[in-house]
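One chain follows as structure tokens, the form predicted alone.
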Amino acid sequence: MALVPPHGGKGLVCCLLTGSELEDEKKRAAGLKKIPISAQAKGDLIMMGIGGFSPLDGFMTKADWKGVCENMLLSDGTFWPIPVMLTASKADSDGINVGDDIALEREGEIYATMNVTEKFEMTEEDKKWEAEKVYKGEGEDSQGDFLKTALEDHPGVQMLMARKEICLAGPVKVLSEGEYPTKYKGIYLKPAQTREIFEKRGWSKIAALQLRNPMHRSHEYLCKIAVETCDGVLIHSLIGNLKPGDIPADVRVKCIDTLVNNYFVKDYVVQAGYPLDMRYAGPREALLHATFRQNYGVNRMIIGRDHAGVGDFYGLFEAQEIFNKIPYATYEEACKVPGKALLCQPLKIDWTFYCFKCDGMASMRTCPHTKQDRVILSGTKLRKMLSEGAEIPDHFGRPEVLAILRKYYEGLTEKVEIKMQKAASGEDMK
């Protein structure tokens, strides 16, 4: 069997220039009007450059933005779950007209040029509408006055509301991959590279594990379930920006290396990283994770408890349930709309934990015991215990990994308070 095709029906859409074309565009970019971009936009650009955001070849128009927020569809009917926008202040965008070419710059480096095909204003009401459509969930924190709570505690909504007021849309030519090829050499892999690895190994059914936290026993168990049911697993870490208090990518990568070397059969695992920032959009972000994983050659996205969640904004398994609510929800329906539907399907796994009575890892579907018999595993809970110097319960993590994390926390001069949500504490477990 062949690998799943890239999303969108156009193959890998890669906007990254190379060779003489790159050098010529860099010279041209030096003379263009420069627009400063956010860290999030930088990651989005690099993903467009390497084909990770296929079929996107630029930032979204107003019609695309509205369709994605409302129906999870681009204006041409292609599935896409989260807006990918470029915003600028009125001052920075003054004098930019449709048809102009601009340079997109961050911290002194030009990451891309863009041909402006549309310029429109994003009002406060527009942002609030997007927040309600994309970020609001079914958890406790999303009830009542959602926006008031979100502005205080939801990092994704806070980033959304802080966006500049003018949107610029249009195709891009990407000139730089930033620090990723050197800082994360061997980990930062492009979709074409993972696809080549999978093809060489003869894999066609591949599951991906999304990671933004250090890999604990539950993550390990999820991967091993996937290895038993698929040809192999892609352990795919976010190596872009996180919120304060999260553990940096180089530490997480070291933890994964240690786990893979000691507790996995390497022939069935590929470790890689991707250059996005977290959006903390819960269920919608789970869909985004599946969408761009399809471009990497993955056709099964592992979705466990509270995937991409933050606080108590989302239901425990809302990220699993949303896959049943998207356009072309079933694989059979997806096959009827070639290119436009999401082909990467969820691998839904129940709440997992270590059970002393079962004497091993288990889930709510396999363990008949009570929560008093279980070690509740979560990245948030692990970070909180480590940051407070608390003793880590037996079977929470592998000792080799915990040693790496303890060393990291011992070296911190400033620590961020970690807020525990119900999902991480096990409060909702029966």
The other form holds:
There are 2 protein chains.
Amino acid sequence: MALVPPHGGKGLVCCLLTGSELEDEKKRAAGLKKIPISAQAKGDLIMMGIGGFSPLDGFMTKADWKGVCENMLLSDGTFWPIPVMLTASKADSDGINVGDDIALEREGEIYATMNVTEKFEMTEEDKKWEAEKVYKGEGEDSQGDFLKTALEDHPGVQMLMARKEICLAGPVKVLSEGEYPTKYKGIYLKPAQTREIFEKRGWSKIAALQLRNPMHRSHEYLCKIAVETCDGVLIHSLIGNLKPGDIPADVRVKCIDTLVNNYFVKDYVVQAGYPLDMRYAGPREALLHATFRQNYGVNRMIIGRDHAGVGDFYGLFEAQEIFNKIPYATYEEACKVPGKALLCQPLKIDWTFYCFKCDGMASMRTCPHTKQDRVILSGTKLRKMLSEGAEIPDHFGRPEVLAILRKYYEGLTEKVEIKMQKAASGEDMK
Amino acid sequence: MALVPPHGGKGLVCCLLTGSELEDEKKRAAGLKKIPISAQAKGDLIMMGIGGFSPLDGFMTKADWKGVCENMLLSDGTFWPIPVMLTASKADSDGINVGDDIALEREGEIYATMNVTEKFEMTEEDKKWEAEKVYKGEGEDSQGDFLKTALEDHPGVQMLMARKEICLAGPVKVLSEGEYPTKYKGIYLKPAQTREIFEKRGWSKIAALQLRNPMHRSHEYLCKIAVETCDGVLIHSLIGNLKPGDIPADVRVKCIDTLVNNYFVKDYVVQAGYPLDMRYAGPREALLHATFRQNYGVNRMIIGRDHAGVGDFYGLFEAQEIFNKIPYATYEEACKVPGKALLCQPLKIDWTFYCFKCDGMASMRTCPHTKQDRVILSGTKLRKMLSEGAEIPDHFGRPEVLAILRKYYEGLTEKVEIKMQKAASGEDMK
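Show the other one: the form predicted in complex with another copy of the chain, since we just had the form predicted alone.
Expanding to the full complex; the earlier chain stays at the top.
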């Protein structure tokens, strides 16, 4: 059995230049007009660079944007669930015409050059329409005046509405992977690399666990169900940007290492990270997660409770249900439109927890007992307990992992205390 | 999504007569020549009666037998893994000619009539060849002089070699389901009935757990992995004949009821029994289990360690591996030959157990710890401990289930004691 092919039917589309091509383009880029880009666009560019966003080779045109928002289809009929846009202010884009080459820059570094094939305005109304189409869900926070609530509480919608008014579309040449190859050495793997690992191991049915939080018993259980039923599992952490207050990637990676070392059979696990920022788009982002995982060689995307959700914008299992509603939703239909359809299928798992009566991990599908029998902790409560050094209930997490998190929170507290001491002594004022 | 179609592309082929047709045929049967049949053939007939053996509508011809032994294909190219033969002694079959109608009888009851379309001899050499093709595995007991070892220790091969020398092939009309509808009321479900239940529940991805032993934590774990990843699970017990010393079906059914009531969410479980005898053919029988499960509406057959094995005749995971070696082994290939290929896929799960360090159930794929951390009991040792009233190690089985088994074994001991007392007092001699 072979690995699932990359999405889009064109193999891995990698826009990253190397060798002398890279050096020449860097020189050329220095002379081009520079456009500042967002952190999100930087992540998108690196994904295009390494083939993670195959078949995309640049930012979307108006037709692509419209098709993706409306039907999750690019203008050529290929499935894609979330817009990938490059925007610039009117001032920055002034004088840029179709046909021009520009350089895309962030914090002093040029990440790519782009040949502009289309320039179009995106009004406030357009963005609001996109927000409704892409980010609105069935959860409580999406009811009533969704946009008002989202503007206050939805980081994804906030980023969308903060996008500039001019869109620039066109193919890119990527010049840099930023800090990822050095900062996350050994963890930051490109799709070609995970594919090589899977092939060497003889795997073809491969599940991915999406992670943006530390891994506790419930995530471990999802992962182990995948190990029991697939050839192996890719524990795939977001190493791009998160909301403030979330646990940084290096701490999470350390937690996963420890967990894998102590509680997994290593032959069946690969740990890696990918350079995207969270969009918190719930169901649509779950589809994006499955789409780019296909490029990494994965054909089963684990979708648990409130996948990629934020606040109460999405129904707890809306990110599972959307897989039944996409174009070419069944594997049979998908096989009929080679290259166009998503081939990475969801591995849907219910709300999981430890249950004393079950004497082990379980989910709402397998445990007939009551709330009182189960160990359930909200993320907020857990963070509070960890930062206060409180005892975490038995069976919630692995002691080795909790020790790492405790140390991290102690460090945070120390930093805050030092800051407060400095403030009290007037040191900060000097 | 629809249920998987019955195997063979002809819908459910049910040879059981009902109503006036049944009454008329019963009268007609009384006047036909009677052939005594084995317990195995009785089970096979009932399966043909209720559609469990679709597309078979009778016992196999020589060409079918040869194709099935050699390539697992009937003469028309349809997948079938194990011969289903009717045999008679030379004396009993004397005077029976092709074209004749005969009645198939066991213990005074006529189970079917058959129109003989072929009559052929099966020599000792033929049976030995079948044994080698169908029953020989890769385990230790299959090495060396397989036939010699098998004749001593393999109940399936013993039954095969005890078959009579004349084979009679032809379509059957089934007249009786024997004791099953009354003795196992509510448990003995026909394929049409399980299909109706699955359809009512809206299931389409359905796993089956094959059971011939009481259900302990390890079986519960297999079942729960299926519940986590499929729409639901059919706990499907063999209620035909087993080897001496095995636990009778009514006790097993009671154990399952208790387990399901206390440890499962009932919405995701159906319990049923099927009327076949065990053949102990390991890998080939695992395929048979998947084949007839497809008729019951199941498309995922749980295959664990040493499925349908006996002694050390089969490699621990040979029954999983054979699914990769059958004709049309991949789902893609199977879809290309509608009706011919097996569509019920294996759900392969490794050796499972409770592990103290994992703090729950695990398998060799998910637990990195050592033998000492795991609760593993052989069936033999368990039976010994239960019959001696010894304490079973924690986490091996559910207390409610063990209580039922203890009671059964106490009853057995009492019976033996009463027998011994009677023998001692000479009562038996009266």
